[in-house]
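There is one chain below, alone, in C-alpha cells, taken in the form predicted in complex with its partner chain.
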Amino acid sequence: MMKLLQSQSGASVFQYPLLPQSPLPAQAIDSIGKATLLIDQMIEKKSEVDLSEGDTVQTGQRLAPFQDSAAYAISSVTGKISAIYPYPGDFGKNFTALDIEVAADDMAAPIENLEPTLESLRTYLVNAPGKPPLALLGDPNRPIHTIVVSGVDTDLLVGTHQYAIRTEIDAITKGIEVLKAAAGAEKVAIAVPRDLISGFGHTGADELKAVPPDYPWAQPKLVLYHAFGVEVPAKKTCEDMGYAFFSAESVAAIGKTYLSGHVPVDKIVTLIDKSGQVKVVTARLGTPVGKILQAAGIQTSDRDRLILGGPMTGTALYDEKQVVRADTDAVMVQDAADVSLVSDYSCINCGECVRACPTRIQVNMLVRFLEAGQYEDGAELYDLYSCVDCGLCSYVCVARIPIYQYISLAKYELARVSAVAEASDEQ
C-alpha cells in the first residue's frame, strides 16, 4: 500500500510514484500460444465475412472482414484463426473475437500507401498500442487546436504512460511530426509528472507542462485547468474546448509506424501485483490477462481481485481470459483479504469526502439524491457533472458508500436518456 499523505485542506491525498530512476527494459512477454483480436463490430451469422476459420494471419496484417462496415483489426500475431464469435463488451459495446493460434515464425506484413495523413492514420493505427483518438481530428464542428500528449498516468501506480515518454522518445519525436501534419492542429504539448520536466527540447512539442504528483492531478480536465488555466465548462469535455489527449504511447506507435512501416503490436503494460509492487512488462495485443500474469510470475487464486486499469479508477475482470486491449494500460491483482466491501450504511455527512473531492462538488448532498435514484435533481443542484471521476469520495467514505458507482451509474443512466430522446427528436 502506499503512504497516505496529508494535504494542505487536511484530506487524505495519494502522490503518482515515479518510476525508477532509469526505468528497466520492460519484460517482454512472449510464447503467448493464443491471441483474441477484437473488431469494433458484432457478428450475427459467419456468411457476413470473409474470414473463416483456418485462414492464416500475419503480424500487422490488417483484417476487415465485413462487407458493410469498415470495421478492422491489425493481427498482433502470425498464425492461425482457430475462432470466429461475437464477443460482448461493457455498457453494450459489442465486437467481433478472433482467436489466433500462435504459429512458431512471427511474419511481419508491411502496410501499404502509408501518408501523413488523417485518413492513413485511420486506416491503420485507430486500435494502435496506447489507442490514439483518431476519432477527435478532423471534425470542422469541433476543431482540435492543441493536441496533448501526455506522459502521465491517470491512476495511482500506474506506469504505462510514463514509462513511454521515458523510453521511445524518438518515436514520440516522429509521432508529433506526423500528427502535426496530419491534424492540423495549430500546437503539440507534452504534459509530464513535475519531477521529469527537462529533456523534451528536441521533440518538436511547441509546449511543456508539468503535472503536479498530487492524486488526481493528472486527469486530463484537471491538467487543462492547471497547467493551461483553462476551466471546462461541467457538461463539456476537453475535446469541446480544442485541446484532445493523446497518450504518449499512442503517439510513439504512431511514430514507430511512420518510422519502420510496420504498425507496432506491443503493448505496454503495467503490472501491479498483491503487494503493491510495480513492474512494467510488454505483451502483444490480444494476449489473455491470465498469461501475461503467469510470465511475470503474479499468483492469482480464488477470490482474489483481478482488475483491468489501476486501483483508483479500473474495472473489476471475473476472469483471466479478458485480453489486452490497444488502452489496457494496467492489470492489477488484489488479494482476497484486502478486498474492501462496502456497507448498507447511509451518509452520516461527515464531510470527509467533500474534503478530499478535487472538483469541489458537494458529495455528501449529491450521494443522497444519486440514492435516491434523482439523477436530475442531482446533476442540477449538485453538479454531478463537474465530476472527474477519480473515486476519491469512495476511498474516503466512513459509511462506505459506493459512491462512485452511484456517480458512474447516474452518468450512464443520463447519457442513455438523453441519447434516447435526441433520437425521438430526430424521427
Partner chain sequence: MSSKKMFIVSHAPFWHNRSNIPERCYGMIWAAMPAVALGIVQYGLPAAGVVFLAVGTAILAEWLMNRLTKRTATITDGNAALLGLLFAMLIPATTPWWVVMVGTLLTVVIGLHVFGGMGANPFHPVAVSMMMLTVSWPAFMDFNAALVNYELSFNAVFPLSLSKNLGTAAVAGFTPLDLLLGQQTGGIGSTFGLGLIGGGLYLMAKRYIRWEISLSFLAGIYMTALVFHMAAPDQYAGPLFHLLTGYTLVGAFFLLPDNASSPVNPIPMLIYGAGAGFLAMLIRNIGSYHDGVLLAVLLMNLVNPLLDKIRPKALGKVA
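Got the form predicted in complex with its partner chain; any chance of the form predicted alone too?
Below: the lone chain, stripped of partners and molecules.
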C-alpha cells in the first residue's frame, strides 16, 4: 500500500514501497490462446504488408511489415497469424496489429551471428521486455556518455524494475557488458532504492547511485538532480545532458538474448488489485489484460477502472482485450467506489498543486492556459517543460481538475506541431 508520511518541512509525501528482501517468484500467466502483437507502424492495406494471414510463426521470430522495415515485432508465441489490422493507440499513435492463434507446441527461433553491436541490438531488441531505448544510442549530434540502469520504478505501488534488479542480476551483468561494447558510453551506472544500495558491486557497472524513497524522486530528471548533481534545464531531456535511462528489465532482456541466443518474450508486470495489494506476474508479450486478471483471480464489475501503470501517472484502459506490450510495467484495478471522478470546476486558487510540485511550477496559472488550448503561451509563461510528469498536481487538486492529463496533452500537441514545422523546413 502507499505510505503517506510527513517530511521535515511538514509537507505530506508518499514513499515508494520496497518489495520483500527475498521477493516471491513471479506468477507465470500461461495458456493465452491468442496473442496480439503491435508493430509501431500503421499499414492501411493488407496487400501492402509482406506478412499474410495464415503464415506460421515461431517464438522469437522477427515479424516486420516489409523486408527492410525498421518497425517490427518479435513473436512471443508459436502459431498462425489469424488477422492483420490497423490499431489505434493513445495520443495519435497508430500501429499494425497481428493476431496469432497459439499452437500447442512452442518452438523457439534462434538468432544467428549475434554480435554486441548497435545494429544487432536494434535488429532484434527494440521491442524486447522493458523496451530498451536503443534509439538514444549512437547519435553523433547527441552523444550519450552515461547509461543509467534503473532499478527504481517511477510510479507508486509498481515494483517491476525493482523485481528485475533483484532477481535477474546475472542477465543484467551480461546486458551491461553488451551495452558497454555496443554503445561506446564512458560509463554505466545503476540506480536503486536507497535501502538496497548494497549487493550490486559485481555487475560491471562503474557507479552505484542511491535514490531517496520519497515520491517522485525516481523520475529520471530528479534522479539526475539528486544522484548525479545534474540539473536538466526546461525544454531539455536527460539525453540532451548525455544520460540514457534503461530499465533493469530491459538490460536483463539484452543479457538474456546474448546468453541464450533467443529473444526473451516474457514481460514482468506488477498487478495491483482493488485493495492495493501488489503481486508480480510474468506474461508473454501480447497477452490480453483480461487473461492476467482471470489467472490472478481478480474480477471486475461495471464502472471499475482498469489502469495501465500506477496510480499517479497510469492511463485508463477501455477494454480488457488490450494487451501486454514491451513497456507495460503495471496493471491496476480500481473499485468503482474508489474512483475519483474529475470535474470541469474552475480552479479555486488554493495553491495545493504549487506546494506539491517538486519543480515549483505555478500550476494554478499553467492549467488555465492548457484548459483553453493555449499550449504555447502556457509553455512560455508558466514553464510547462519543467514538469517531470509525476501527477502530484492532479492528486492534490481539490477541484478535481485533471491537470496531469492537460499537461500530457499539451506536451503531445506541442511536439506534434514542432515535428510538422521541422518536416516543412526540410522540404
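Positions refer to the first chain, counted from 1. Since the structure is predicted, the reported quantities are computational estimates derived from the model, not experimental observations.
Rigid-part membership between these two forms differs between Ala227 and Leu414 [C-alpha given to the better-fitting superposition].
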